[in-house]
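Here we start with a single chain on its own, the form predicted alone, put down as structure tokens.
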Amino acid sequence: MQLELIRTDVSKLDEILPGGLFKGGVYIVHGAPGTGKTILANQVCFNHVKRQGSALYISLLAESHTRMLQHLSSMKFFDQRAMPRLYYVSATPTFAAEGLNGVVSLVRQELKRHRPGIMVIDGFSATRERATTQQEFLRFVHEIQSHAAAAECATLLLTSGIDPATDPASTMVDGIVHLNHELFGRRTQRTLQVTKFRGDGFLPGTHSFQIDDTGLTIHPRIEARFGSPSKRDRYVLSRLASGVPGMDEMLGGGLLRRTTNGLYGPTGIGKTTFGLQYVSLSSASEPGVFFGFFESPERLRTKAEAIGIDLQRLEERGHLEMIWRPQGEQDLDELGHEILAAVRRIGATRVFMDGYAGLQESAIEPERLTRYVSSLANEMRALGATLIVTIESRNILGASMELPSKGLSSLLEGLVLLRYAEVEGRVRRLISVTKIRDSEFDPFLREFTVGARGMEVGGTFTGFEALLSGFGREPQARTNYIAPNDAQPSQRG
């Protein structure tokens, strides 16, 4: 017999679970006060009622239903019209007078009366405290589980008591979901972790979530969710125009499709301008996404207009989507899911992310970044997108070109370097292609300009040496500096 699943429809919780909760399954939802257990449980109940089901919410020594519903009324999932099929029952008087046996009888009666698909028992930790022996408590859990299974009702037991990892009752239930909020410096991160789930597999590890007026919004960890791409990667060597005059010649005909490419250079060099020209070629057959951290869409539209690009027209036609996530306390996984959702939404083939520093600032655990980018890039390729991400160098001048994360260079199929060089008292902009996997490319330095027509790449920059140091000079140039070993020997009389 195959067990039937009941979807929770809570953000991406069903992606972490194997599609939802099993009918008749009993699950512990554990977390300290304030972690979101009550909101999560009510969100599951309201979502189930919206699908024409019924739900039962039983409280044991918890906050009153009136006060709870007053707090929930501002949530978007709250719907007063659901009340005829969403039943709130206070078991506090029964619990006080009759103990655990009374609660079991009440649960059996309410299940028979309402036939809910979802049942919540809030304040479950109080039952452990009331039991005189461990055996009595385990028998109580077994009876609840038996009635839930017979009624084919998925049951959530909300508790803030003993850690389920050391609780004997954890061996009896079908699953355990742990909610937590942890302080990193001055920043708090909420996480959800499924530590047990009988049946099919679930996404392991912790996954971040936030609570707002929509309820719980969960962001499965990118490395876990897309450890294997959702689609098979169909890689064929073909080209995609960059939108920058002279650039495609350097690249050997254009960017390779379905690849991830880095655009590395110092501040002000023209990386964002490159991106605007790249997405300016977005069309019905090649939609684009511009995902940025630093400049608002309004500023980008004005900047683009100055070089003859009408971004607003592309947006109105549905060929381009502009996403701006200003730097703040952003969640790394939320960012990844947002950009992937945009790629799927419009079938984007051109994606520009400006820039990598925004991901770094959002990462509470920087050691994740290489695995994160690898998984994100693999999913982008599988969706048919060609990604360019800007990476800012620390030094404005000089030969030091160190990428910000270990292993990042191996994840990039293409790497284009932009740099400044002082030549004869004048600052020049130079461009070079360092890497294009599976393709020949122009290895020479070229000068480029950023003007009224945007970025334009000229011919090979010749006649000077030591350009990579940031200070070019003519070949064979001499210096007045005399090394100590070249000093003239002293004369003796």
Given for the second form:
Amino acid sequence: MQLELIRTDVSKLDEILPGGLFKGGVYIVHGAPGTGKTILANQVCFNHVKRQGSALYISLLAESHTRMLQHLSSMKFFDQRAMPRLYYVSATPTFAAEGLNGVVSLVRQELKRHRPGIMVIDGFSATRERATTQQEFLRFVHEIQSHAAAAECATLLLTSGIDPATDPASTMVDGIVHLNHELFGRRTQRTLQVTKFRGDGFLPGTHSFQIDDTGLTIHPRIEARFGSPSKRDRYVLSRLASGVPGMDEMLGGGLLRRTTNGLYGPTGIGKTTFGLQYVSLSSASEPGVFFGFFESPERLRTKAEAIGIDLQRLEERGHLEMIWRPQGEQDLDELGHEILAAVRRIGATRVFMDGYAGLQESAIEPERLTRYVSSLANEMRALGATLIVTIESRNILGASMELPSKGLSSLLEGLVLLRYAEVEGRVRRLISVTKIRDSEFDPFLREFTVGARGMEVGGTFTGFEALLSGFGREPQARTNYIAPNDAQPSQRG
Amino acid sequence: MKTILIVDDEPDITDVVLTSLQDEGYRVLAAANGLEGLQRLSETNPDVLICDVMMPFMDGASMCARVRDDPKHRDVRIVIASVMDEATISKQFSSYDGFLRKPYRLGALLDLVATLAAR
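Alternative state: the form predicted together with its partner chain, after the form predicted alone:
Once more the chain from above appears, this time first in line as the rest of the complex follows.
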């Protein structure tokens, strides 16, 4: 007989677990004080009661549940009407008077009285401390397990004590969830990790979470969650208009659908303008998402208006969603889930992310960035989106064109370079396509302008060379001539 | 000397209430659940019973219903103290003389007990 699952409905926890907790399963929730065990357990209980179930919360702590509920009452999941179907009891007096046997007896009787689908035993580490021998403790765990299984009640044992990895009880329970908070520089990151889950697969590794008035908001690690995209990638060679006059010719007919494209260039050259024009073609059949870190939607709307684009109208019609996440202490996985949620919500095919630097700034562990972007891009492709991500070059002028992360170039299917070049004493804007996977493209450098109609790509830029170095000059044949008996190249003129 | 019985499974609450009432000159007994509470009642006849609702083995509403059914304890004044609201409590048990929503102020409890004990 297959074991039935009980959903926790706590944020995305069920995506990390194989859909929830098994009925009758016993799970250790381990974490230092303040990591969120009590909030998580209460959230599970309140959610279960909301689905017409009943839950039992047994406390072995000296702190009263009255006090705990007082703190929880400001949480959005807290609902006074959940009680008494969510039943709180203190086992502290019984534990003090009768020890482990008393607790087992209490659990047995309370399971019979309330028939809960979820049971929480808070302060479980106290039972370990009370047991005089390891055998006595293991017998206690076994008895709790037997009663929970017989009652088909998923049980959470909350403990801040000994690390379950070295705890003999860990071999007996059906699953172990660790909650942790760690300091990176001046920034704290909370993480959740499932290290054991009997019966089915779970998402391994650590997953970040936050605690606010909604309780725990969990962000499964993007690389783990979308290691395999949620849908099959249906890749067919077809094109999507870029929205920039002259650009599609350079791209061989437009951007390839369901691809990830980099727009690389220095600050101020017109990357965001490119993005505004790209999402300006959003429609009912081609919805768009503009995800930015730097400029607020208000500023972007004004900027777009100046080049004749009415973003607000597109937003009002539901064809475009603008998301702005100013840089603060954003979590990389939170950002990833947010953008994917927007893509799913609107069914976006045009996605512009401005830009890669925002992701870099959010990354506590920069070494995972390439894998992260790769997984995010794979999922977006599978969802049918064509992504353009801006990548800012470090220098404004100069020959260096290094992408900010190792491996980034290989995951980009298209790469467009925007450059400034000084030519005959004037700064010109140049554009070139350096990569379009599986397709031909215009290899020539072109000049572009940013004016009242936005960005427009002009003709091939001829008559000069070394433009990508930032300093154009007339062809080498004339300028690089070295005269006999003269070590210095000759200068023009 | 008036006798008060406090029935609550939360030891920190029981401890504070018990000592505060003793300081006020009451004789105070305590029990940690409904079954224990009934046992105390078989040993003594308190003037005021302060009873929590959500407790192990037997809840406060069931215990208080038994108290009301017992002619021996007809005159005991019952104060319900619970984290649940009064509307929810009254669906389970309504023959109480006073209600306090947890967490309550100690002063409010002492005033209520003084009023009920004086009747």
